[in-house]
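Here you get one chain, nothing else, as structure tokens; it is the form predicted alone.
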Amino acid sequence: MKLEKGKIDGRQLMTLMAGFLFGSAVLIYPGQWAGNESWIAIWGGFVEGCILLLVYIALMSRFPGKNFVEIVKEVYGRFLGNLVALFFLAYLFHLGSLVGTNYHDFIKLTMLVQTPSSVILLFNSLVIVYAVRKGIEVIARCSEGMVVLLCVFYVIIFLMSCSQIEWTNFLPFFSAPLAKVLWATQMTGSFPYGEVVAFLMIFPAVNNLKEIQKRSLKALLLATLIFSIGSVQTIGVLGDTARLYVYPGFQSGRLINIANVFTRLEIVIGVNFLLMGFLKMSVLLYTTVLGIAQVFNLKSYKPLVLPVGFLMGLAALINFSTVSENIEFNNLVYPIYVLPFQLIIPLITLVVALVRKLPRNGGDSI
């Protein structure tokens, strides 16, 4: 029995995946570990993300109409499959809490300094819980308008900041050590590109499975273009001082001043981040509760949305004691921590399915 009867079209998949990729990355731009060569890490991460995406799509093409929980049950059997599924769902839950932590830290540091953290996360959780209870169709429809607005605003802000860009900040080219650039590329590949592994739970909701590959690759390309624009703006405006800021992209928007009329445009970047954070946390909560309901053979995932949503918000509150701990985890631990979930488990599942010639009745290529 299908727990989610809602369907989305190819365009909605593209905007939903692009919004998911933007998530926290519109504020904490990927690849910044590589300094003035972060644009190289962004495009390297894009290539890595495309390879991972093709693995996910190859897996889905063998089991059309089934999400990852259903696939691992068929590949590994009920008992082992449920263990693998719970392991995977724990990652989605944890990732949702990490996005919530980023969301909370940003609001706490830049906007509502005196507001208790619990209040911020409470209202955030309520909005996300409401959206997830409405289903994947509603979340996807929200993404259509939000992603278009983000792209338009990002281009406008970039054009307004062009007069402040110092192109010498990009020199000298290829001066960073190769190991540093490669690590920054892996960081970018894991955050945010590899996180689209969550869409293994959403692909079956697409009404035309043949559009999945084309639309998903377009989403990755769109996100990469926006990340590149943000990287050029941040490096060009801030230069080496970018490393001094927790949110360098936000700071570069703050410095825009056109005739003392267009100023303090960082609020636009902040609003974009809040909208994309909403999309990403909604997708992660939705995929988590849908998977849990399937593991335990429940008739509906909706009773789980409220308790799991608040648990995710609580985890976001206690993940790290300081912002610096969060940054250190993202830079040094996260790119390794996610390898089993983003690469090893999906790849092994695909290989086992090929070896066992599953499904027995054959799969349709996407």
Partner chain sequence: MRKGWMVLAVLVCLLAGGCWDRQELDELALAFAAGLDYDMEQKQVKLITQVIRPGQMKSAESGGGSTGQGGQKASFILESQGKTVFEAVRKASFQISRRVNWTHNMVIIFGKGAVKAGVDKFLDFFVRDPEPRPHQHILVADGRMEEIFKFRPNLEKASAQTLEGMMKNAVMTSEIYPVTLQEFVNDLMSYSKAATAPVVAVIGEGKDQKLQLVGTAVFKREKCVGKIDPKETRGMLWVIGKVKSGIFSVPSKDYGEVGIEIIQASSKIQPKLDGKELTVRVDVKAICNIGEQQGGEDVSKPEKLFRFQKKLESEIKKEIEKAIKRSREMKADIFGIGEAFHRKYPKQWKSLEPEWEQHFPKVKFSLNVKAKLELIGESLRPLHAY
The other form holds:
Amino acid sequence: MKLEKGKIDGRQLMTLMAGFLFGSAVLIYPGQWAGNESWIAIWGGFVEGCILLLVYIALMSRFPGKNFVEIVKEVYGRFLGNLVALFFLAYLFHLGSLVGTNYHDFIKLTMLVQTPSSVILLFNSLVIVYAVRKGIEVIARCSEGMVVLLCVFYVIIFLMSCSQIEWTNFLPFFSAPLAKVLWATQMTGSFPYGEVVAFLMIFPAVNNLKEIQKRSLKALLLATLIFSIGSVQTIGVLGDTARLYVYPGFQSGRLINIANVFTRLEIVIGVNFLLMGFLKMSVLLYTTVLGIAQVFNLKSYKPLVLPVGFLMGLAALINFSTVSENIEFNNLVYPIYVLPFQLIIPLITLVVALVRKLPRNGGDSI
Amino acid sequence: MRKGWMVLAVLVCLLAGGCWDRQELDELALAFAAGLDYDMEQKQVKLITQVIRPGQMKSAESGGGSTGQGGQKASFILESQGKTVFEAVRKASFQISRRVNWTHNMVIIFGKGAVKAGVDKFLDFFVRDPEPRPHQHILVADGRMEEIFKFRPNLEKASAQTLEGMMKNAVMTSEIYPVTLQEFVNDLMSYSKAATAPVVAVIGEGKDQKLQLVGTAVFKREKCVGKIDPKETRGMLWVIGKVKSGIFSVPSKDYGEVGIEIIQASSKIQPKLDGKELTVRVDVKAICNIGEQQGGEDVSKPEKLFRFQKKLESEIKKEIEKAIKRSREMKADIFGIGEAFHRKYPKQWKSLEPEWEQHFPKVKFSLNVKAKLELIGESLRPLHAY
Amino acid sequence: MIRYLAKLFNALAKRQRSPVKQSSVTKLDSGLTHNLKHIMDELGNGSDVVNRQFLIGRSAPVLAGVIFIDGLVDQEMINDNILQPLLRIELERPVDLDVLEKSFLAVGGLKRVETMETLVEGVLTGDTALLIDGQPSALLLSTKKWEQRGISEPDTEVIVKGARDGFTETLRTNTALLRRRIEHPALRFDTMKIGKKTRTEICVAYIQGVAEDKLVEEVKKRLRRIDTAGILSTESIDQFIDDAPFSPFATVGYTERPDVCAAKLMEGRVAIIVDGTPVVHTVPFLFWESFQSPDDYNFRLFYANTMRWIRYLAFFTSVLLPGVYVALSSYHQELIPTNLLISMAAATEGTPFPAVVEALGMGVVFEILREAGIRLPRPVGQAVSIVGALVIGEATVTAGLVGAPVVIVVALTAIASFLVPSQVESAAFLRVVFTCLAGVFGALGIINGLIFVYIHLASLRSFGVPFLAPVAPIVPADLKDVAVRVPIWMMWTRPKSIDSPDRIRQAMRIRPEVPEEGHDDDRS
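Starting from the form predicted alone, produce the coordinates for the form predicted in complex with its partner chain.
The complete assembly is shown below, putting the previous chain first.
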């Protein structure tokens, strides 16, 4: 029994994954904590992401056509498997709500100061619920255009701010202590690269296994390039003041001024974030409800979408009491907190599957 | 279908719920300039806000500082006080029927009290609040601030617009270095580099009043330590490579002066650390044009041009040296030499940085100025019959 | 999923329809008077039914009768080609239908019928029924001719360069217009009748081998499902076969131009021609087709592309402009250039309503004026537009009821919406939604609204083809006629998203080539 009949092709997987990686990262872009060395952190995170992705794909290729919940059910047996699956799904749900929190914080800080948080999140949840009800095929189809648009926007914004970039801002190289850079690398590795673990639920929608590997790596690379552009722009334009702002990328957009005509372009960066935040939240909501439906052997995940979507919005509302708590959590707790979900569970599952020589009925991988 | 009704119900709720952040245009009082001062004794921030009347801004009659229809001026000022800038801002809104909106504020002017007390505590509001934009210009007032705000310009309707225009025109002479909020904050955040801001004053009385930029205030960290005059400012700009255009007068061989226009200029700062010795090599390159000639020299001859070039180079050098002298007196690193050392010698910088104030006056400058007269305008010869 | 649903509905429909099919069949009697009486009863002795009885043959005359409906037939033809030969028959022995058919009736279309129902049906479509005493069958003679509008240029789709003919209300004329453009035997017209009372003839046109068989089957299946009393216009057909009946976007295309229709057929689409309307429907209909005009292919490349992009811009303007105006003026003043903001603020000074109410109100006023302009007789319509433009526009602003910017915005929106005629309906609806959203959430409302609409569009399908193809999903090969219009000689494949079995439209290397200069000398 398949819950999801929708099929996506390789390119759609790529754009969906890239969009997912952009998610909240286009705004709070990875590695900003490392200051001048953020680009090192970004590429370090990329390497980390690639390694994690290879683990996921190794797991996938042992169980072709099965998503993570089905895999753990087979590997650990019914009871334990469901337990692990629920544990994993809780992470996806929490991650979705964290993106929601970022989304809501951004809107509260920059656009709608007085609008109640609950209304913003309700409005946002409505859109996401609608998308998820339409299924993965539609989300993936939407992602294609959106990601192309984002890349175009990004390159244009970068070109426009080129005149403002002070290249001396990047000097001196390698000035930050190694520990800081390593920590920043783990930060980027966990956010956003490691979060592609959610795609363990989506990979089976792609027909071709080879395609998955190739396209996922391409998605990671695309995201890394865009992040690099973003980080060069932010550090180059803002210099030391990059540390000053909650959203340095947004601020660097504000500084663009070409002949007094192309000004106030921060709105474009804002739009990018809202689009990608939507994609990321839809993917996470989709994977969560799909997983829950599989754990409880439901016939369809559709009835779950609305309640779980609103719960996600609610969780986003109560995640943190203040914005600074959120920032602190992202900087200090998150890189460690995600380890079990992004690394340990998939890795152990893979090892157990190897030891138990699963799947039994001739693992004819494609 | 039930689904559709649910969505509809939620939408209706949202619409009926109201528009929380809505601010209609006719409910706004647009602020164009903010003046900040500090009362040391009462520990109060004094804020002067220049607010415009859009109707009057548009009406043709109210030009030239005269009053428009209904006798209203195109802008007026609000004065308020508070423990913090934010408090003063809110109190300003309290005096009028509308809410003061900062999204189009053009200039922030610091009064005497504010520069003495340290400007960082006043700027945080303008960085933190989502309304003000990072392109606002920072200025320091010389004399009474109210005069600047009440000044009636000839072309524009509000003095803030005039100041904004003057900032744009600064490139014509390069004797003023306009700084935006973003740049100013960037300099403030650097421990070694001294921030600068143009000084504005109202000169003259009554009808003959005019706004003028009289020099550049130098800040060491958050406090103002002195003022440099326009020529010294250009000396500073030569070093940091921000000279865009400008005019030089070089005496001609026979009589009169030759006006030389700077077309393009660039600079390169190369710090060198030799034991305890700090040296900086500054290469300045300038491309110039002859804009005017009073004397009778025939400039169509290359050797004459070379003579001018030599003269020009020594003039530029003199300007730079004056600026270096002033900066040494103030012990303020207006050139960002410290940053250059930081970039080149990140390890040694750690020990230099805390005492940069002591180190800076000892830094040796070696100046290399290369001027090039590329163009001579549209005439070949002087206006002489002989 | 959609296929499954379609199948399900089809099954249901069949069950419902079955009693209709079993309706009693009355065989024709051999007695003429009985037959004639029966037919006249069936037709309700209508005043337009003509029943003429006469004798055939001199020596052993046989009673015969013709029945036709006045106004639907060619009277002259009946007189000259049917009645005259029959009245002059010299044969001695009793005639039978075979002989008549072969030797006397000078009529092109001729059909032998045995049942009363087909006979009545034929008479109702304009045929003439010939019955002869003693014969248990009758002849249906094709004598259709009625007053009809001439072929003229359609008012709704005026173009600058290109053909000037348009479809008419008569099915046959329309099929003929298509046949004249596609003179290939593979062009098929499959007809069926829909509507229990109106018995409207509906023709499914396609090119066999170019249109996918599955698609043709699907269209016919959906048409057969329609079980209604009457079809009076193609629009109602459209609503019966639409993929997404509750969407603001139509998933069935329409045209009044035979050249457009032929082009769509050539791309592997299927056309549905309904008797009685000049509007022909084409499926599958994709979103981007709304922006394609026949002029795009007739004009020079760069101009055509510019116009195509202007149309995209106009569509976005017509949907978003009032919303963006509301969002900017009441939420994001920091995004408006200072001088513009001063002008806007000066213009809205003292107006009583918030921007969102102004925009919605003026939008409604515009719709009222537009509707009045369309419905009223033309001379009055002009008066309405003068009143609308001058009195309402000018007076409301001078009286300070609304700001001048809103009037400009609404006027611009209105004009922009006419650039894309087939999306006028969706744009009018979405405009209101976006204005409301902008009024509550500012830019956030607009962006979330756009995402919502985008998901909706991406989830739509028109007869199995994604509505937003080739943009979502991206089909690079098909962007040649969406992102830009490439030269015609470069469009060597048919649209991939429509999935025609015959992908190749033309030879690959047919780029125009100028002969070498040497040849010029030869010629001279």
